[in-house]
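Starting off, we have a lone chain in the form predicted on its own, written out as structure tokens.
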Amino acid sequence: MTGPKFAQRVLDIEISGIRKMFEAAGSDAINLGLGQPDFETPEHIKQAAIDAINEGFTAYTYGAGIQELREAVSSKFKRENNFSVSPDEVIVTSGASEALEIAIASLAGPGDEVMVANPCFVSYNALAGIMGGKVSSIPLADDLSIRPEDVVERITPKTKAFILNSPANPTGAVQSKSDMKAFAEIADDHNIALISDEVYEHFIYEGEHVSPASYSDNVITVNALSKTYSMTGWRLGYVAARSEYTEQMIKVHQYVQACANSIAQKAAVAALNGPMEPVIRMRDEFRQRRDILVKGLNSLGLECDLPKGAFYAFPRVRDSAEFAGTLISNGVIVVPGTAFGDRGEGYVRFSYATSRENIKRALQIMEDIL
């Protein structure tokens, strides 16, 4: 056989650095590497899923999602995010991961450019590459946010989209309202799409969440139930945009997924229409954990700014891989900053989506070995 057996765009992809770190340690390790809330899914959401099963709601659904869920998403955007989309402009997906996939697939082809922060969530680079696109890196400011002027400087005739993630993974940075408005204006001025990944929107401790779709029609908003309602394994997300975008995204969705899980869709209706008290309790607990972790890291001599959102701390270290490897070999899983891009060198990501006890144990281990 001549030539490579596999597609080069897939050969160029590496296994996620997060997954590597998770699988490298033993089952008794303290996991500060995985971004998964350690709370139970709220009872009223679980009950809605049980009811769906008992009622036999286990067949395929309409491709874009059941009507009542898309109506709930539409209402949520108007109520919480200050913009309006019709239920027909919503696609229910298998988590935010699929939402990102169909958004990028609808925009980027071979040679097209997608701008992303560097460092950024691991999926952005990989998905752009799978579609044959090229990634254009946006450096972060000293406060780990993205500056509008850095986006403008990197726009070329091949630029199809740029991705924002606020609150951000891996940094915990939260973009300001003025920046979000500026990003929306950039999308309009240059006629490119802004993909706004808002999965951590309810976990903000300083500042406020602002959806750029409240300023522009050139925004594709990606979100999920996973983080907000501690429903990571339910695999239920959604994407919303003007019909000119969703008409293209639904084409990809129908072949890669057909429809999202029917039972999880019923549970999502209960989540979006239900009480927010469980989410508020999670947010308040995450804030307490953040304060414990950051205070402990700084006391150990690691320079760590107080993250404004999500549930990640991103302290500075001398050598990302060496530092992470040392901790992992001593039973504390963290992720080197290089897993999120080459400009992540000199940082390590800590997740505080675990108990206070685990955080304190990890800090004690670090004190012993550092």
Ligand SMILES: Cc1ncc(COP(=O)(O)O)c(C=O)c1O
The other form holds:
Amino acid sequence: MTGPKFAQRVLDIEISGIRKMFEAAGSDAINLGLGQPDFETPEHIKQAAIDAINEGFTAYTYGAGIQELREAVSSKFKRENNFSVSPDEVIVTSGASEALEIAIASLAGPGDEVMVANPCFVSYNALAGIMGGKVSSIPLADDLSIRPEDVVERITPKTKAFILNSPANPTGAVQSKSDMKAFAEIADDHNIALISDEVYEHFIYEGEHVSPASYSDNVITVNALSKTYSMTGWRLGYVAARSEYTEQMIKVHQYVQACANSIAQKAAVAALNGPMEPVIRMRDEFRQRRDILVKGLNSLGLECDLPKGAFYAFPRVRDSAEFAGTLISNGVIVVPGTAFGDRGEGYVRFSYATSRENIKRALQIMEDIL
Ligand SMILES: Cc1ncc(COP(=O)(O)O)c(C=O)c1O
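Right, the form predicted on its own is done, so what does the form predicted in complex with this ligand look like?
To see the whole picture, the full complex is given below, headed by that same chain.
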């Protein structure tokens, strides 16, 4: 008997290397593998969701998202990111994941190329592959940032998009303002779309976040409430671009998602229009954890620059899989750099989205075994 006839482009995708790490570890392991804040969603946001349920706000919404929320997103971009999009140029999605999916689907088909950093967030390669596209890898500089000249060099007539992620997963690198301007100019000069994934924008400890959309209207800005407000499970994100782009993305969104979760949309209005103190408190805590972790790694002889953003440290190691395997078998979950691309060999990702106590315990275990 023959098996089901699966699509080759799906057979070609590998299950995320991060998931493999969790499955390999015991249930009492210290988890420095997870990319999600370990804080409670702020109270006023939870209350808005409870009110939405009690008021019966439980039906499908307008596909692109409720007007109130698209207005809140439009104001947020003006206030925090220094660019203007009208509420009509915003699509509310199921997390940044769906925003990335509809952006990539609208641009890349069979044979098209999507440029991504190597290493980069795991979804970029997989999504480009699902659409039938091909990934063109941009190697990172010694400080783990992307150099504009390395992007230009890899543009071909088939290049449709360049995905940029600053602050970056898995490296914690933050691109400079002049780099962001250069990336925006590249998008304009070569007529390619720049997909800017800004989910870690509020977790920057040195430097500042600059949105490339403030320099070019060939930018598709992807963001979510997931990391900023500790709302990973709420599945609420958004994407904004000029209408030429959103008109194509909304078609994909309509058929794969219909609309984002109605209750989470009401909660998102409270988050975006509400106080930023809870986010600032999280950022300050992450900074302290980063300092403890990186100082500890350096004192164990691991080479690791202080990451400027996100909540990941990406130290150099001799062999990624061997190093991660040794730690996992001693009860500390980390992710080998190769889970994020072949050029991640020689690195391991540590997430510091866990308590200081866990970080100190993990460092102690490493001191005992390394
Ligand atoms: C860079 C980056 N983009 C997007 C996502 C997905 O975010 P969401 O949970 O909002 O789908 C993640 C999650 O880890 C991420 O690290």
